[in-house]
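What follows is a single chain, given as structure tokens, in the form predicted alone.
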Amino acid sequence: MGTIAKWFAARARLGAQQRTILGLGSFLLPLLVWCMVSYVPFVWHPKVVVESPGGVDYFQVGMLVDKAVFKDEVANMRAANLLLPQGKPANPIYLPAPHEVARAFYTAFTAKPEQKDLPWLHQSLWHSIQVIFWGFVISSVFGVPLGILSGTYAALGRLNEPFVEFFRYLPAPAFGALAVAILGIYDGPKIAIIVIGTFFQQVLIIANTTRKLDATILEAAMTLGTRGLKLLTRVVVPAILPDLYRDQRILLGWAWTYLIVAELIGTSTGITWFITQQARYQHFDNVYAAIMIIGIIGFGSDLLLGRLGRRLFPWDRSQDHG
């Protein structure tokens, strides 16, 4: 117990083994809860799956009914001296068990779509990744320089940040109809929503990161005659680069959160279209699998970027926790 207590001490530095164990635990604990809800009948099983209809004419094998309804029908059949229905506790159709979702990870890539004109899952995923990529690239091309300028020069920051601060509170999906009217019904408005959702946050976060740069570094550089573009490219940017890189990793995650809303604008496409179609056919195992695939791609890319950051900025100790 003493060793475990040390792990959870305030600001305790964790070794590689401890971080691995706790990282695995962060996934295993929710999985354990999901397994308990799915496989242990007395935890939470509000439905009954009919195994034998007995004398109930509208019961069918595999049908899900409420426990109260099943109990009433058992009582009715007993009173009428008819064959009693048989069933076992079950969860609603919208809560598939872990093994069903695991199977869907495979079948979603191998099973043909319900309709011939619908894209496969891998095609939908690739389309969504392209929307994320272009939306975030466009946002960064404008947001990163503006954030650095605003954080370096107080006058520029005061000139644009009040409006940026105001605009960031406007919900990006609210511009969906306008984006469709201007950019059409295909990928243009979807990319625009991701740009709107990340650009203004990007400017403010990067400006704040730039302001954290030690003022003595700037003063020393200006004393030596460094001005203008050289001050930015040779002093400011190199000094904040590790923090800027980490900010971009966080902002990329925000871009993924706008994906589902963005893909509902105009023509439904990408992973959102796949999820919508699977929900329509009540294939909730495929729905869960698709949602988890989004998480896996996002989390996996963040891990790769974290490893890349440790190689690019070995002097930055904060990357150890990225």
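Residue numbers count along the first chain shown, from 1. Just so we're clear, the structure is a prediction, and the values are computed from it rather than from any experiment. If you superpose the two forms and keep the largest set of C-alpha atoms that fall within 1.5 Å, you have the rigid core. Compared with the form predicted together with its partner chain:
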Second form
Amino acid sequence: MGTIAKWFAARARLGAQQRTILGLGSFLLPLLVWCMVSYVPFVWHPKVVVESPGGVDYFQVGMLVDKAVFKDEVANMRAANLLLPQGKPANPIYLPAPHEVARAFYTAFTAKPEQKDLPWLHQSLWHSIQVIFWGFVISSVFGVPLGILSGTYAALGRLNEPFVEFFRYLPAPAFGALAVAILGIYDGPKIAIIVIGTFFQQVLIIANTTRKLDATILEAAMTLGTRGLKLLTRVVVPAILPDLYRDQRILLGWAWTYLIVAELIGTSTGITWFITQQARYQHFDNVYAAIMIIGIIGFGSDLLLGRLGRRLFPWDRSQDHG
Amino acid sequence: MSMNPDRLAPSYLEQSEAVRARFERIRQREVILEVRNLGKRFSSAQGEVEALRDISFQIRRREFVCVIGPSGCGKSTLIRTLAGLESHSSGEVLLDNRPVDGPGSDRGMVFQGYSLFPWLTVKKNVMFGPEMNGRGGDEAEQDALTWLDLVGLSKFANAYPHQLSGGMRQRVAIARALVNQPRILLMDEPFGALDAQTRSKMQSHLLDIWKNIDITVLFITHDLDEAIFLADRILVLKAHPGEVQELIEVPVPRPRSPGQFSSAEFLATKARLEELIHPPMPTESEEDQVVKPRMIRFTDVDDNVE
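Output the structure of the form predicted together with its partner chain; the preceding block shows the form predicted alone.
Everything in the complex follows now, all chains and molecules, and the chain you saw is the first one.
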């Protein structure tokens, strides 16, 4: 079999090097598409950026006009025997090129806020991270114990899970207005939205993880004289801990997806405020940079937690992947 | 000296003087486990099922009893009931004349599947029982190390279970059960998942342990050789419902060695077990009634493998 054919054998295991190459490829491929669209004029470029207005009275240098409009004006000027406008193909303002976004990564942090009392980008980011953190912590403080208890004691599970199952279909943002009415316009309702969005999934997922625990482990513990609460604290909890940790990583990712909606509730704050503000000034390079920063923080923290998991649970070989 | 002159081969009921004397000595010992008219019924999707019916037997101190029977005879249900992991519908189980209620450390159990705690090292696994029973710290650790030494795994005290082979894991499971000093050791097909060579080593090792410590063993297996090799007596169950068919005193003298597999007593006992478990006029099992292979020849008539 050729090398490529080997890579595409069903369920084939990849070597470390292949994994790295393909993993980088997964990022490079979309970047390549973006570069093509941005730098190769005939791929898209539906606009023309005016370089000199010529005889067209409403054209200005740097103005973006539709290709068709520009062509019409060139024809008009030629007919009127006036100076022809000059321009080159361009993409719409909402699709900046990769290098512009790359530059924005730096300038977004160094640019002073438009007004003195407005936050810098890093302050907005820190605010967002705090909202996520508290939302996730509050959800976990109740959700993790309830999930473990529901998974261990069938009666307790039955007493809450049908309702939780129902509640998790109610979209968290729908509680926005209610949350503002109860908790005010600042961080309270935002944290509440993240809690509502995370908690109900959390109970069900962790209860399910707990239920998957091999019954033999529990039975072995019982024949060794373990009973009552010790069965929970000394057997169930340590046994499910690696899976619980993995669940929490996934749930933290979900909490991030609720962030933007949550931050729009009440007074807009954090990274969402930055994004809407920059979009209002048509600084789309900053918008893209900010969106990517969310991705980098989320993905980066998950990678770190994954590494940490391997350290924390040396006996659990399933931590090695994923 | 034959009791049954009509037969050429000796009967499994014949016992040499030494063997008979040994059984006599066993009968003098106190009863550790007594099962009286044990029955278990439960309702399932297929209706009411009678898993066990009227099972009675006694096991005396330091006796080694194997339970054997066809699949579905309820041998696993029986041992799980004795361990207190399942409830029974009628009769009673007495350990040292006291009724058994729920699982407890007075009955150690070794499971077929890997039941070690994966998050604990081998040593911590063995220390788990003593800690649960209020013997903590150094004492538990000393006990654990002693028992690990006994099963030959001192070197692996700090390894995790996933780093051990199947046979080693079962050694740890045995040490973990014995460190609690149970009155009886219940073993549910503990070597069933091991390869033949490892299984035979583990059988000899188990006999060595049993000889050296004060422990009574009830051992479930579906392997006839294993049962005869290990047991003083073999409890033969029959299926649907699980009932006692016969309680056989194994005439093979001790100490046992793999060389005895072809001895006359061994073969006679095995023949009897075969007779009980696979009767000469087999009633078709449910599976046999449904699964009926029909052989069609796909190869050339001259192309024979035998």
